[in-house]
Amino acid sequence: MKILTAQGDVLEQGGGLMLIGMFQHENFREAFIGRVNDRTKDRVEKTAKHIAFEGKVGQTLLIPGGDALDVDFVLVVGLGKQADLHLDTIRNATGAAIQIARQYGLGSVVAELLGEDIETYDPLLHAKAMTEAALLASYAFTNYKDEKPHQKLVSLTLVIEDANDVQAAKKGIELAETIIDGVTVARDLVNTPGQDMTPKRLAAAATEIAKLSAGAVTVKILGRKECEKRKMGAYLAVAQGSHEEPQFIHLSYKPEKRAKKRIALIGKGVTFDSGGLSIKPSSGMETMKCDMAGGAAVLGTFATLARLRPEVEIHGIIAATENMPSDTAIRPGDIVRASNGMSIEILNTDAEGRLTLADALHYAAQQKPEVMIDLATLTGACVVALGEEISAAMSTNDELRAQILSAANRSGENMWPMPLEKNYAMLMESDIADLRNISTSRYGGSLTAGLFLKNFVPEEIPWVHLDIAGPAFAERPIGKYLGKGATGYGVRTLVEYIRGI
């Protein structure tokens, strides 16, 4: 889909659908919408009264363009109170326009979502948000379809009056296109079935990202023997149940100038999770191709770095494997030893992600980062606590957690802080090993999983753990611009955080 800019008056533009925003309780005759209302002989105002449209967030009003405007339809989207305007309101408004344009088989959308005289108008940020939503809403995973669905909608044109604002908007569009390219990489990886998205395929994706970066990104892949030499007993214990070879992926990006900071991004990379011998019910396995969504988010982020060129050294770590039941699989009651020397009693083989992350976190810490961030579809308990659209952020550093939450808020990725309650650490104690891999309590499962991971992060390194089990894979549409399937969750937040360093 092409995102374009045009300087001038949106009312003089032609196209399939015209998108206009309206703030709550705006006067139809005094606000920008009044010009559209005049052109349509009060049709906007009359229709609004008929359906009780007041400009509240999420409200929409659709009317035919008629002879007065050179468009097939006009869509007015409620933006809520001007003082409360959020970038995600702009994204959802744009997503609504894309949905309707596709529904009616229209080829183009022209938009002036906000009047340029409002105090909060920012052409770069607003163009970025609209571009993100349009591209995310236009995504379709069709790799396994013989007949590709025809996408008639080909363009979104952002109409801007001021020439200086046009240049700023173009920068916002370019930035958004780069970020969403990374999100699309992650979505494609997660949507690919486990039969094809094996650890080696994930490693190949990392190699391809490095190849396309023209030297900005390098990659190192460790096989089973190399991992054995590094004594990654927790990770390899999960991998031993599958005939697919484990692939430990280490991506590196170093800026041309002196790095402002060195960070490590660690993503859970279980390419399919059957639960192992503690096998999941069949319904619980249906979407388990998404269990490498954390790793996919890391790869998607690295796919943006060659174009963004942040002044930050970044290491991306993914311990890729399958978790399968077989005669070689780990058993409940087995004891394994992680690369930091800690012994772990395995009581449930379906709590495998934390085992792979244990060795990945320890390896990441050896790169001497100043910040560590991990992303993992780790616990169903997190989905119970926060639902399908919100991830949990647990951290050893309040400042770092605040920075990540702020980046998530700007990006439109819902995230909520949760504690690493030290009193719960005793729930992970084992009688015969240093740790057990599940809690002795049925409650607070996402918190105890975070506390388990904390054992593998040095105290001196600020660390945040993001449990993305809910929003990583949508079993229903989320908002107006994210459809069913993989969402690429985490890429936008990570890029926003990195850009802010």
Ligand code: BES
Second form
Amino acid sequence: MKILTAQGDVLEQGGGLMLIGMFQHENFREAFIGRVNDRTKDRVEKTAKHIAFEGKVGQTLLIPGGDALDVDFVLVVGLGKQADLHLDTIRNATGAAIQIARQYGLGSVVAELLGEDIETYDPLLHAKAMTEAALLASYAFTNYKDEKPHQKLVSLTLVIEDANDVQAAKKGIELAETIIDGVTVARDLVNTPGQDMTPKRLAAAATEIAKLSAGAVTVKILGRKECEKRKMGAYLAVAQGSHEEPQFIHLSYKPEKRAKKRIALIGKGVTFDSGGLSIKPSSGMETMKCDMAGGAAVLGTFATLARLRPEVEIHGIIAATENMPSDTAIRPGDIVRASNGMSIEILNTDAEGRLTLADALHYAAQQKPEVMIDLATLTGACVVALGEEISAAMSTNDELRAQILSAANRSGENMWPMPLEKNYAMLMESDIADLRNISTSRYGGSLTAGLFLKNFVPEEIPWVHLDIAGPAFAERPIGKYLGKGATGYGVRTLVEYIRGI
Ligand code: BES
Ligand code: ZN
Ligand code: ZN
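Follow the form predicted on its own with the form predicted in complex with this ligand, if you could.
Below, the chain from earlier opens the complete complex, with every other chain and molecule after it.
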């Protein structure tokens, strides 16, 4: 979809659908009618009279165009109280317009950029948010559809009142296009079924990203043999049940100038999680192609770097493998040794993500990063705790956690802090090994998983663990701009964090 700009008054524009945002206030009806009615004779007044539309967040009013309004439909979206305006309200309003335009088969949307009378007005950020939402809302995964749905929606025009703001808006659009390209990379990877999205395919995707980066990104892939040499016993224990060869992926991005910071991004890359011998019930397995969504977020982020060129050294690490039951699979009760030397008693083979991450985190630490961030669809308990839209942030470092939460908030990804409660660490102690891979308690499963990971991160490196089991894969649409399926969760937050360094 093309995102264009125009300068002037949105009411002068023509097209399929006109999006008008309206704030909530007492005299809403008068304000709205006063604004558009001289162009629509009294039609809007008649419509508005019968509808309890106050401009509350998410309220919508769809009116046919005509008269002096050169559009097929006008969509009025409530933005709530002006003082409470958040960028995500702007994203949702834009998403609602895109959805309706698609439903009605309209070819174009014109939307006004909220004016400078708003306190928090920022043409770059507003244009960025609108572009993000439009591109996210128009995503469709059609690789496996024989009959491709006809995509009629071709353009969104952002109408900017002040000519001085056009350049900033254009910058916002370009930035959003780059970021959403990365999100789309992640969504496509996650939506691709496990039968095709094997560790080899994930590695090929990493190689492709490096190839397209014109030298900015390099990639190293370790196979089973090389991982054995590095004594990655925890990761290889998960991989041993599958004939698909594990692929340990290490992407690097180095800026031309001296790096302001070195960071490592570690993504869980279980391309399909059957549970292994501790096999999942069929309902729990249905969406388990999404278990590499953390890895996909890392790859999606790397896909943006060649264009964003941040002054940060970035390592991307994904220990990709399947988790399958077979006669070669790891058994409950087996003890393995991770590359940091710790022994782990595996009591449940479905708690496999933390095993792959143990070796991935240890490998990442050896790159001597100043910050480590891991993203993993790690626990069902996290979905129980925070629901399907919110990820959990656990960290050993208050400042880093605050930075990541703030980046998530700005980018429109929902995230909430959870503690690495040291009193619970004893729940992961084994009678006969250094650690066990599941807690001795039924409760607090996300925290104990986080505490398990903590053993593989050196204390001096600030680290944040993001459990993205909820928001990585949407079983119902989320908000107004994310449809069902893979969401690409994490890319927007990571890019926002990196841009802020
Ligand atoms: N991949 C799952 C977690 C998951 C659940 C991701 C729902 C996305 C949606 C993970 O490997 C897993 O199976 N975790 C177990 C851990 C348990 C055995 C301690 C779980 O959450 O049940
Ligand atoms: Zn599992
Ligand atoms: Zn898993």
